[in-house]
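As structure tokens, one chain now follows by itself in the form predicted on its own.
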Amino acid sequence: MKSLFYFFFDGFKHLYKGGPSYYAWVIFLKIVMLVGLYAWYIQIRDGLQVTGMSDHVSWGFYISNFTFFVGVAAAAVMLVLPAYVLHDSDFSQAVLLGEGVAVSALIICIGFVGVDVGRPDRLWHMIPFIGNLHFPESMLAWDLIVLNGYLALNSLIPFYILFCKYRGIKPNNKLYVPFVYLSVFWAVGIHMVTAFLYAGLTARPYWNSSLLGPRFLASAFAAGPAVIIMVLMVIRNVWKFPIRNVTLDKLAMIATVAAQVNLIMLGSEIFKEFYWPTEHSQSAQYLFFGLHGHDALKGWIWFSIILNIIVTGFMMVHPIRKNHRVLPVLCLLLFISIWIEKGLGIIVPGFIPSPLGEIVEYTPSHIELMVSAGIIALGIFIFTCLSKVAVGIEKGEIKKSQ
């Protein structure tokens, strides 16, 4: 207990070392989130009517990056996966890292949610013994778990190797490895959950597709990877943590083959909805081409597609893609691709038009944005502690006194 006392008491201490940038960076997080508190209490106060949702379009901006940022997380299976189970060596270093980066975006996942509640005081009814989480027939339980057991899994995992490695002790394999075991399978279902979540959905036939999930799947090992590389390099030049360049490559090359397999099957879907279109196509009309002249999502969806494409195509070059100067800036374009194809382009068409052909377009209101921004804020500024402790004690910055 004592051991445990000093382990957080000197990573606490740990995280007040920087220079003048790091405490900018962290003053410039903590005024992004206070922001967004603010916009919060404002959207709590006056009800969910600042917002750009209504009762047609009762899923936006909030659930568009909940959706995302879900596959963020799960991507960090194509670290635990090599480095625990394969036992590839290239990625001991970073393996940590990209756990650190999977509790960050589980973080913003549930800070969405809670947003997107009108009354979050509400959610109690949700907890079990106290309340009825109607689980196993409600998908949205199923959705609870998962994103929770997950979170546990990729805390306590690095907590326990990171406490070994500050006392000077090496990890006892048989308490922690099961758990890796566990959390790779666990990767897989907290998106495939979130997927049938939406699939399941009869009234909403743009959701109704078995390829769902899988695309789901794809575009997370292709964003996520793309994240995790741009955070391990600016970790590697900032704080001078030896991250290998063939662990970069090898990420860029995941990256680069779920970018084309999310391409291929959003070509299946674009040909499925356009071929022979019914009146179950008019949400992908409305998506790539307008309906009864509302497109407010056009160029959004084509502009993400084409940046798709030209990206993916130039990862697709042996040098271009382990060009470390160009890298980072074509993982940046495909996290940006990929964020409005799978956020506004798969979870607002599904309601417009609406079951009664009704169409009402959505635009996020400013206080939307603000508040996202402070959820984003506050996932980034909890990775940024979590990193700088995780790389103190791999340094030997941090370790228990004798």
The other form holds:
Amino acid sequence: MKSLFYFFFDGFKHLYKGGPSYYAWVIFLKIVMLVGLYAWYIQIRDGLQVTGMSDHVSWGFYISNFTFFVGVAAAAVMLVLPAYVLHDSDFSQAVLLGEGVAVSALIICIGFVGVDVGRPDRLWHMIPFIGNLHFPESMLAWDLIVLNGYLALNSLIPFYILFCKYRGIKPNNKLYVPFVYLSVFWAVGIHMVTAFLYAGLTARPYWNSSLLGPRFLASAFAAGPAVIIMVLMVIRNVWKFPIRNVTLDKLAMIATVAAQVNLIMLGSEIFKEFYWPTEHSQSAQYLFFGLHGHDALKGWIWFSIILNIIVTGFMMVHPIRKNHRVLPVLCLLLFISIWIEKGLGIIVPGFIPSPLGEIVEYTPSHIELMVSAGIIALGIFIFTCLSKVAVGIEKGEIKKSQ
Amino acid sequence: MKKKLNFMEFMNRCLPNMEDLQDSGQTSGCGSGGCGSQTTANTIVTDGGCSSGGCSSSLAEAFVEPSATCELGTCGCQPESEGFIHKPMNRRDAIKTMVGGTAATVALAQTACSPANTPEEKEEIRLKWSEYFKGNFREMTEKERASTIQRLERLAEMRGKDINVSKLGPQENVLYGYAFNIGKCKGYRKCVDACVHENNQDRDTKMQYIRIFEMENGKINLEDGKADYFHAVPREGHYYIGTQCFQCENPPCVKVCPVGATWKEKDGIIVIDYDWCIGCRYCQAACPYWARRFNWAEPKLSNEQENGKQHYLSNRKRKQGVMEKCTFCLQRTRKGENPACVEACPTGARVFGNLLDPQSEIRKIIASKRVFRLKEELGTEPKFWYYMDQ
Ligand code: SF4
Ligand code: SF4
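Next block: the form predicted together with the partner chain, after the form predicted on its own:
After this comes the whole thing, all chains and molecules, with the earlier chain placed first.
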């Protein structure tokens, strides 16, 4: 009990140790968070009318980002896979940072859902027994359960490992490895359930496709590792934390394969929608070519697809992918292209045209962008804290004093 | 440091307020009758009021001899026995005690922290506090329903409007259905106006449940129609087709709601508990007929515009951030009247009735006319048929 207290105490103390650039980074994140908080205050005061959403496009930037970051969270845990494949590397070390990314991404997800609902003060209605959770009918109820389960899993495993290391004990593999396996399967679970949120709606033919789940998964396993590669490289350079090249290479491999699969599925969707366009292809028509003169998303989606094809092409060439100067750039571009494809290309067109055929377009408002930036900054801030402590413990800078 | 002090100040200002409310608030909620309702230990501030009087004044008496009015469920002063057994409510009450001064205080901060000195202000806070912690209407006991209605009526009275909120349930052997004659409709949209007035929709955004599409002859897809026409009607070479919530017998909107805030009543009407909805808008995405409307801001509706004859599950005033939609005017139909749109239609294009009554006009129409429904292939079974005379 006592050591638990000192664990947290030392951990917090460690957060205040850092050079000016570390402080500048943290202060920057805090400013962005404050801006987001203020924008959220305005949104709560005046209602969701301050967003770009309407009765026609009733979900927008928030839910799109939610969907995307579920993917990042799910993919983060894939970091443990190369560690498994490689057997010789330090397993627990890889798990830690991957799960740090997962936790932060989940907090971002929950944040986006939280700001999207019209009555955040009533969220307690979702708590089983106190409120009434509509389980198992509602996929949103499922999502709540799997996301929180995943959050618990990904907070407790690293906590256990770090707490052991802090006390100078070797973590007991038998105790936590089964949970690590579980979290890999759970990762697939959170993503599929999130896809089912949309795929289950017959009212929206654009989403009502059995390919939606698998496509989500593929794009997540491309974008997620891309984020992690960038994060690991930054941590390696800034905190001088030894991360082996082979880990990065394996991750890059996963991202490449997933990006290829994603492109194949995208191609198959495009074929289905356009070889014999029906009334149900109108959303795709809107997205790729515009409908009756409305084409707000056309430029974005083509930019994203072309970028995606180019980056995937480069990543397929071994020498280019293995060049660690080029790799982070490729990862960044891959991340951006998938973020646009999933963020703007999946949620919003599902609402256009409306089920009665009316076309109302959507662009996120400034408030929405500010709130979103705030939430993402919160996630990055949490990751900064978690990884700082984790790296500190791993490097033996934080230890239980005798 | 300074921040913390402010926070403490804030709490100090809030908490004593809440406490003395709990003492003083007990008696102030009574409408007309003399009711000093004593509440049980775990319900801090509920059930202050009694609408019709004749209520026993102490808990002991109430247990022994509930008065006649109480048994009718018109009074909020019934014994707590039911509430004690009902587990979810009980837990909620426990939570309510625990969180005193935290989450909800923040939600109520604006009112709670302005020094509430007049008894009126204190009463308002007390009522809102109880409203915040009430349950889902579907799970409430008759007594809880009565007391929330009393609070709603009292709150309306305090803003200067006399309203009457009904909680009348579905009638026996009734399943409502609707038929729309596309041969007769001339696109006047009188129904739209009548609906807005009857159902207290937000006047600011001109929210409407009914949409009338102007269709060119020869076309049938609604995509080809126009719902926002501003010229004289009827227009040559066009016909008109109206949509609203079709009260699907197999409603996707109900299935997706994460908190069970929307459900199908026995008479086939899909209702929303506006005080239970969290505003996630999942149902809006799930409705294939675009029937649901969201309150993107606090709805604007003056006391003069407000229709005082209300039903808890239908046309009572909504709040910011919740979903709403057409209920076939259940505040009227459950009393045997026609929906406002049917009454307002000058051409007789709208027919409303009981599907379980073989003699009803709607049954005759379905049996004898050529009828169709929208998006039949989705399996939603809308209880809304289109037909033509010839
Ligand atoms: S029309 Fe839409 S809102 Fe009405 S019951 Fe059917 S699915 Fe639900
Ligand atoms: S908006 Fe309200 S009624 Fe609709 S699904 Fe969400 S909680 Fe349920």
